[in-house]
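This document starts with one chain, in the form predicted on its own, laid out as structure tokens.
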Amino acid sequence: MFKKINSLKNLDKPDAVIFDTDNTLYEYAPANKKAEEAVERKVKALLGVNSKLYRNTYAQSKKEIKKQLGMTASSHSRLLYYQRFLEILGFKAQLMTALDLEQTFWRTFLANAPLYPGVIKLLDYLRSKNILIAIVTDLTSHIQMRKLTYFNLEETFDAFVTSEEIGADKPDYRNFELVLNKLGLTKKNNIWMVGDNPYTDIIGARSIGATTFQKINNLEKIGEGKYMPDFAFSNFDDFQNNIINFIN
């Protein structure tokens, strides 16, 4: 499926295409579920904490960290979640355990996070047409770099920005202005933004006048009202097939 949502928007060859990462290049939920289950098993083995206590305490730790840090990259930190989890249970500063749980989470996560079909083909196609490509994503730089390296995309992008660099998650406009600066472009250039979230990706990209494409998956519906994208698509093969005529 590829659908034009904004009837007033037409396509021209872009100077750059910016991509979100999570739920845009790969599906987040299955990998996250597998990773949390792996940590739960390790917590039971190491600390003797049962599943119910683990889940309730972990949920509390996430809530506390997010309230404490607000919309920042570190508010997504599993290391901070596990540190607070251990503190709530009275284990105090169990630093090695917190690090072990975080590493268990991300090793399992990456092993269960394949790219969506068509992603590599699309990125190769854009590069072959001398179109700049970039990443703008939330979470910490270390983790998002680790993901892209695991996907063998470490040398694919012309610019990379995480919300850690500017101190606030998307849709904060500074994320998008920073990527333009890194690409050597301005708002006068023709920029495309590809993301799954109508709030963070679509609203954020409008701050630089980008043409917006929403990747539709099981978690998000097509944005409406002020969250409405210019175009929507469900898979990358359809996306590529529908933009070829505007790029070639």
Second form
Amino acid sequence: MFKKINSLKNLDKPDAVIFDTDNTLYEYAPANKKAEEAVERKVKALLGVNSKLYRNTYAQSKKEIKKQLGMTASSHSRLLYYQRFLEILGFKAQLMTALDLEQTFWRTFLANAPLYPGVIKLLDYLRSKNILIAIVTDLTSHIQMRKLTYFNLEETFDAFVTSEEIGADKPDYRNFELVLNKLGLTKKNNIWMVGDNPYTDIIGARSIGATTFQKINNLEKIGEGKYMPDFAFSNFDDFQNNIINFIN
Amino acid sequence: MIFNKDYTKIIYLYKKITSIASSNIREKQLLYEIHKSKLFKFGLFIRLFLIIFCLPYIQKIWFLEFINNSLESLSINPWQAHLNAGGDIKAFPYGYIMYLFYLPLTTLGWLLDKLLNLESFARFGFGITTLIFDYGILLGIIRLLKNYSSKLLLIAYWCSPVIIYIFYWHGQIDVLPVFFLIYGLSLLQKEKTHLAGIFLGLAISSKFSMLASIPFIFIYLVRNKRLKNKLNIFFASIFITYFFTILPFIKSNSFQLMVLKNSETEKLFSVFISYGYDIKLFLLPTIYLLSLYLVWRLERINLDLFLISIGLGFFSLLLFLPPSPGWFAWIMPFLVYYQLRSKDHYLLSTLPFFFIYLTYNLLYSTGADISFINIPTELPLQKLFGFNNSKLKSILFTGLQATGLIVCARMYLFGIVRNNYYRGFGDKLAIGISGFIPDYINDIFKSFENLFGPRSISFLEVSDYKKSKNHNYLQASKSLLNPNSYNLSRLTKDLYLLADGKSILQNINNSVRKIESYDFIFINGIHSLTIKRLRQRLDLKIFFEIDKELDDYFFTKNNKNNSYAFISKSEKKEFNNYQESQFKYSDLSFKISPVNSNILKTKEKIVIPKLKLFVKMANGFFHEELIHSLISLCGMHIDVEQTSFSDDVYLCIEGEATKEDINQIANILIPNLEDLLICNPLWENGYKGLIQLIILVHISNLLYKASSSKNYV
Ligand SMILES: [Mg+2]
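Having seen the form predicted on its own, the form predicted together with its partner chain:
Expanding to the full complex; the earlier chain stays at the top.
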């Protein structure tokens, strides 16, 4: 599926295409679920904490960290969640355990996160047409770099920005300005943004005047009102087939 | 909304279902490729076309009639109902499970027919049921083999004229037991033993002749270290499933008459050689036993081999049965499997067989009634055209059996003699590990038993071959490094004996020890790589080095294997020569160093410091994947040194890896890992685990190379 949402927008060959990472290049939910289950099993084995207690306490620690840090990269940090989780349960500073749980999480996560079909083909295609490609993503740099390395994309992009670099998550405009900066482009250039989240990717990219594409997974809704993307698509093959005419 | 909500919901649900069917990433990719493929759509189109417009004769007179009779009388015992209604006794020689699975959609269609006063929907329902399980077989094959191209799979199975002919033109319903069998096997492979047993039980319950696969499965399980301990559960669950699905009708006369005593069972004894007046040699049991024996004789069976051998077993049965087109459906998934394994060789040997099979059966077996053409196409073509040449029939039949026999022979030669992914361990794999190895590290080699299983490794220690005390006139230092102070020719001889499959006797301190010959032979000690003749038999040569600074930590001062003891200049020089030569001989070398050397000097207490691992291995092999995995999955730090003209690459690895990390990376780096290791392999933590992993990748590569370079007939 590829659909024009904003009838006023017309496509032209872009100077750069910016991609979100999580849930845009790969499906987030199943990987996250598998990883959290693995942590849950480990917590049970290591600390004898049952599932119910784990889930409640973990939710609480997540809430606390998010509240404490606001919309920043480290507010997504599993390490902080697990540290707080152990503290709430009265385990004090069990640093090794926190590190171990974090590692268990990401190891399992990556092993269950396949790139969406067509991503590699699309990136290769854009590069072959001399279009710059970049990443703008929330979360801390270390894990996002590990992810891209896992996908064998560590040398693919022309620029890479995480919200850790500017201290605030998308939709903060500084994320997008920084990536333009790194690419050596300005707002006057024709920029495309591809992301799954209307509330961060789509509205955020509008701050630099980008043409926005929402990747729709399963039952997700297309943004409406001020969150409305210019285009929506459900898989990268369709995306590529539909943009090919405008690029050639 | 820009696209239909219900539609997305259906897609979402479908994704959920197929994701249960395929948890693995590679399986998901294959599924995606398959669903997108034009070949898939083509195969689906043909099937739907045939379901809608053609009614196979046997479905008309037997299966649909049978279900119809049972529905009309609303009886729980469909066989009784059918016989009461005066139905054909041959109509449904299958178990209750077959009936139950075909019932829902057929009933739905039957009700629609009643409402609309038509006679189409019941058969659509019946045909769609076949289609569902036909698709299920495709999924089952995907679950079993992940490493092959989707296109080949679609050509070999989904678009196979034989499959389409059997299920949609001739109209047999063996699709259900075959589906249960294939799915059961894939579950077995994933160690879901209970479920696998239930599926196999259902297979036998729906068609009793599926029992023929059980002895092959038994052999596979007995031989498979990983699955061996699940034997009881598996067979218990088969038996219980079979028992409970057959029990309700076992006493019914009609069931006995139509199913248990059906003429299909008698076919088993219909081909024989007569030995005079009243003695017959029944060929089928003979051949079946022979093929079981051949499989039993295999040294080690893995999944590939096992699947091909079941197919071969079935195939050899079919060759000695009177022609029965539906039964060929059983061997098709296995033939597909074989085709994917042997690629180009396949077509040549199977095309004649498929061609004659189709010709023969189109001529002499019933077909289907095409709704828009007024010709009795459901008749065998031979009747339709009205020619009757019994000689032609016999010639075609002979051709069919002969080409079938050739396919069997090819399957045996390619699949079984040539062996499969990892060579059948007919040859032992010998690994030499040299260097001054502290006990602490030595455990790593012992720990390979936690991966390969007990009784899989023969260990030889060079130090056990030290010449006896009578040779005490040798200098103390010389006695360590000098190869002459070891009985290396004896060691070499023992290695060759073990590699030959013979056990050896060691005489150490006047006590005799017997070492059995197992799949792997590890030779361990400072002179494992010193002699050429020894090196020649070693498949993998490993050299170990411990940073000098770590001597304090690893060796106690009066240890016999202490490199620390070399103090004089000449000794040091000799020691360096030794290190250099062993390093040069090795294919793979490890060096363990402290992360930070300055700290060591000030430390007084002996605590093992943080370590890093240097690895030398062949360039262009797997180090890039290894580095990727270590960095992305474990967050480790790695330096790579790769001089452009060198055959070797040097890695420096630093960081903590847990045994779970190692396990996961092993699954990524080593294809068909489950064929190589035991059920729950126990990896080591940290750099020990890394060493295990790197050695194991080398081993798997050696075994693979050996199997792919082996000549076959
Ligand atoms: Mg996202």
